[in-house]
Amino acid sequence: MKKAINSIATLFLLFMTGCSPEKWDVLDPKSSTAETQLSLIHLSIALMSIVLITVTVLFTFFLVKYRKRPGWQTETKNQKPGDKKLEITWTLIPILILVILAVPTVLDTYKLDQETKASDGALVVKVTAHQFWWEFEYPEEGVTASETLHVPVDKKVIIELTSADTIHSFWVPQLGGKQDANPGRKNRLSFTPNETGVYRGSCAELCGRGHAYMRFHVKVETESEFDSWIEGMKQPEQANLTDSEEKGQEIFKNQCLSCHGTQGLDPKVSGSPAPHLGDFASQKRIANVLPNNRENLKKWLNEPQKVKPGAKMPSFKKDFTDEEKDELIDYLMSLKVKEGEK
């Protein structure tokens, strides 16, 4: 009975893995790089299908022909061992299949590698992986963000990857392949998104307790929307704050600014030990785990370790009064970039 329940639960979980409302599908590419990789996947599947079908047909044929039945011993007794023509044939066929697969794989790998090295006209983003969040720095634009990577459509993007602690791996299935982020080393990855939308990404290297929660999103938008977002992130200060939001801003300056950067309050945001919150209210999720709303933000402030195991965020359950938490939440919910304003 217990085995049956476990089997049903396993099948249910496998079924549920395909039910995410957010796309995370290598078979639905949204960049030239991902399309190239998908063509190699199609070629591999076609070759493997030929092998699978051939082996299955031969296996079934021999299973029926040489099954145990009256007279079968006489039939097998007259067989002669060894056939050089057949042995040469089934030795050459696997070699031929490997050559057919290897040639386009090597050519495409070389082509993608050359594209990654060429930076002319590309948007360069320095990506730093942390346990367990992602930092995105736009050096030419002077902007740093976290959790959501903004890029313009139809423009080449070069990702310069590194890590602040352990080995991570940057992976956005619909935009490109995986690339490791190693401490003290820079790896590069490039892609040119060809359709606007929000695409899911994650860390593809087991990196600690919070590895499963180390997700992010890539927002591919029009060039004007991207420029507007950049300008909004550069705004020096929040404007037209309510009294409660101003009090929350003071709490943030005194208690949070040493770890969390916001573009307006602290222009030296690169290298902060915690995610940048300049467009916090625009994020879909808190710490990429909970839906972004006031109730969940209070839950996160009270019990961050319970929400995201391994997170370095301390609990503020006893440090703030309920009124102070409400003021801080009011301020954080005002950090929203829209049409060039924040």
Second form
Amino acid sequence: MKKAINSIATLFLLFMTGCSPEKWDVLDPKSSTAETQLSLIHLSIALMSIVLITVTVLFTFFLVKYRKRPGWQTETKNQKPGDKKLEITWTLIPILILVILAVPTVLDTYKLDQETKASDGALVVKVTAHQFWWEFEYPEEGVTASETLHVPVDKKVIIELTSADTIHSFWVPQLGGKQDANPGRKNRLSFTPNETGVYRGSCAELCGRGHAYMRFHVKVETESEFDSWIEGMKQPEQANLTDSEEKGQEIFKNQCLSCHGTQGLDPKVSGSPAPHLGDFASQKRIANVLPNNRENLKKWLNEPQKVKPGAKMPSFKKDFTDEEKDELIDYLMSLKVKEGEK
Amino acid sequence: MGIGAVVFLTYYKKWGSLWSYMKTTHHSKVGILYLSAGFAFFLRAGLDALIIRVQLALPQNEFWVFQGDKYNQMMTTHGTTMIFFVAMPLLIGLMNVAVPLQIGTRDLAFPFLNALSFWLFLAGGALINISFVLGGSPTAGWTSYAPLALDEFTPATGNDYYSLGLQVSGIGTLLTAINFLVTIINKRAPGMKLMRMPMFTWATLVTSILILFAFPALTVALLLLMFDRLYGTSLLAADAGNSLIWQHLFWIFGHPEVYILILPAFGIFSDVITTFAKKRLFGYSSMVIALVLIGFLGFMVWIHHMFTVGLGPTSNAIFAISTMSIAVPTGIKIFNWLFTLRGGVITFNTPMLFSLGFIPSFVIGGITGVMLATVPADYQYHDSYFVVGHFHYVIVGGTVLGIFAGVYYWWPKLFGFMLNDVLGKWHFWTFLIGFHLTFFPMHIMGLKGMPRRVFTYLPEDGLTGLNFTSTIGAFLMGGSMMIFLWNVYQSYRHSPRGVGNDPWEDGRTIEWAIPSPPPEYNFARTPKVYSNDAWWQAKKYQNGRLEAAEKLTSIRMPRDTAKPMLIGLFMLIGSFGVIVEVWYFQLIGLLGTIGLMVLHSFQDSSRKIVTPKTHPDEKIGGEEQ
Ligand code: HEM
Ligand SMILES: [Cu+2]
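Can you now output the form predicted in complex with the partner chain? The one shown was the form predicted on its own.
Next comes the full complex, this chain leading.
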């Protein structure tokens, strides 16, 4: 019996929380910026709880005390038009509460803005939002990536945001609140991650059909991991491809390269019409939807529209034979950053 | 539903009375038209909400076809309809029903215009609904941001229907506001000074002023959108034009809009709570001041919808503070209501339950509103499910509860019978519980990272349980609406008729001094008013009679006419012609509309009611009978 209850409870917990270690919880900040924001959230919840509790207590008390009971009074003599003292009280106290909240709000607003302006040795990443994927360009390093934004821990990151089409919004709850990516304009956002790990991010502004799947990951790693990833991204692909991979590469050159880059064939530092596939094999998901494996990759090649509504990739169902698809998949699965030597 | 209506009308031989409604210009009949149309749209938009919630019940769910664009259609239609074709018309319906009675007048200042407003609103609503059948509904959200809403990114015609539908119904709303302004300023009974008006009338006055200033911004925004979409300009495009102009114009309209939705509800709660606590309103004058202040501040805060746009810290800080300051007058109102309850004798019937349920629910919506104003924290909340939770707490926990309170409260005045109180209580409790179950979890979903307007999420997001709970709540609310419908039907069949002037027995304002339903001219003789809560005072100190301000004379009332309906029809045809780009539809619409207007200006639209009889029940009189 006890066991049954236990397992139901566990199931329930799983149901309520999901079961992955990597989260995107505002309440579990992993950067200076997100911590500032959370502390304001806490302060406002505390202050507002005072209001809610006061109202609820008075409300309940009055309802119980003055409810009409059978055989009780049917009328009240209490027809006071108001009470200046009371009314002034509940004007002044809220003002006081709001001042307590407004001061840190204004200070933090300026503080966060200052941080995005001071570049002091920060890592600058140019982020361009596209319908429905993210492009991450490291201008200093000369590297472009998609799907996963790599950043070193304990170092300030400045995100320079813009959009290639509609308005999107960049949001990684655990690293910091959102900023809009407006076409034709630039916005900045900054954070200093303080713990390694993988954090989930998403687009928060309705940007069209595929909005729900416009997600990405942020991988916060140690400085040396980060450096070797950058190195790896700059290396051309290794030459010793297997036969089938080689054939796949050929197909890729003819059919896919017009939109997608890979380090070996086209490092494309910016302005790609489609995600850069240089590190494709280490992606968690295909197009942020399907878990990354061969079977799903085939599904994606056959029917990208069905997997991710609105995706701007044509279907290759009829263009390739099954064999060709396998070769192409072999090639794609070989696209993994070989860590550079350090 | 359409078929059901036809069967009902034929079975009960009601086609004639339908026709009489279609050409009515009488305020209470127009009110009933607004209420019925608003309620029909409520069912439609509620169904959309259920579809949304089913699709979101489980991660990567594939309910029917509602992924991607189809989901965006449902979500957009739901939001647009709820705001423009449910909440507003239901409130305007109640204003039509109650305001003339509360201020002791025979009708609105411009009855013809009033009917026209209704038909324009219906034409706009029809356009949005037609789109669903022809080429798909709009998809860019009720806020329809450029450049997504432009045809570069959304070539389907849905957003054309959005821009024209809202334009046409917006004209109707603007006319209504002018009508109520003039009516309330000019047509009050003798002695009813501004500071003696019932709170619902006050709220209507302030709301009308808000509409007068807010809607032109929407008109301009929609015109820009229409030009970009239909005539190839690029005013709102990102490169050639400026897409932020849309956001500014939309929110300069849109923020006051949410106060347009809540202030009338505040008015209803004030009237209902004083009635059923049997006390006069605590702090009447501070209530009025708070109302005006909220209305004014409503125009000063639109940037709080744009904190993440990147307008700079100074603008964000200023608008954060102005937003927070709205909490002060709102707080004054909440505490005044609480202290109206103190020392009262509280009766818990259905309208009162809806009003009491409002207080804690709305306070939750209010405090999350203040939380949203703290800029850096809003960078986290913005466009997440936290916001979806917040605004439903305000709109459903405020406006919709207010509408139900008003409907139950004035129902007997409209139809001469009461709605069943037991079913009413079932309706209330299922609605309230369903409401909290649906929307409370949304705050947590937002804090757990769920963005707004997504058609799905992943299993590992940890959002399944919360979403599932929310869906259950939504179905409970759906069920509660069925109870309401059942209540209307049951009461129509079985409730005793002829409930008398003051069926609640505790009425305070002068609409309870005349029979239910009132004769066409409302007051055979206009009453004189000496105080707040004039009818309550009359019951206590004047033998239950209001003093008459005039002798019985013959009365002029507006004539019935089908012209408003026909103008609405021509506007519908014309707008449809613009959307599908068929020139002769446009021409027919234009000529029809102008022709009828010209025709109308040559006709005398009033008729005479020769000396009305005083109704035996009418409690207005005095020395001479
Ligand atoms: C049965 C009750 C309701 C349910 C279950 C419900 C559910 C929802 C859900 C789940 C969304 C979010 C859609 C998304 O972000 O993808 C939404 C949006 C919205 N709802 Fe409701 N809702 C209900 C009633 C109302 C009412 C009564 C109103 C107003 C009078 C309203 C106004 C809105 C608006 C304005 C939006 C935003 C649409 C947009 O983002 O464009 N809802 N609703
Ligand atoms: Cu996006």
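No experiment lies behind these values; they were computed from the predicted model shown. Only the largest set of C-alpha atoms that superpose within 1.5 Å between the two forms is called the rigid core. Positions refer to the first chain, counted from 1.
With the core superposed, residue 81 shows a C-alpha displacement of at least 2 Å between these two forms.
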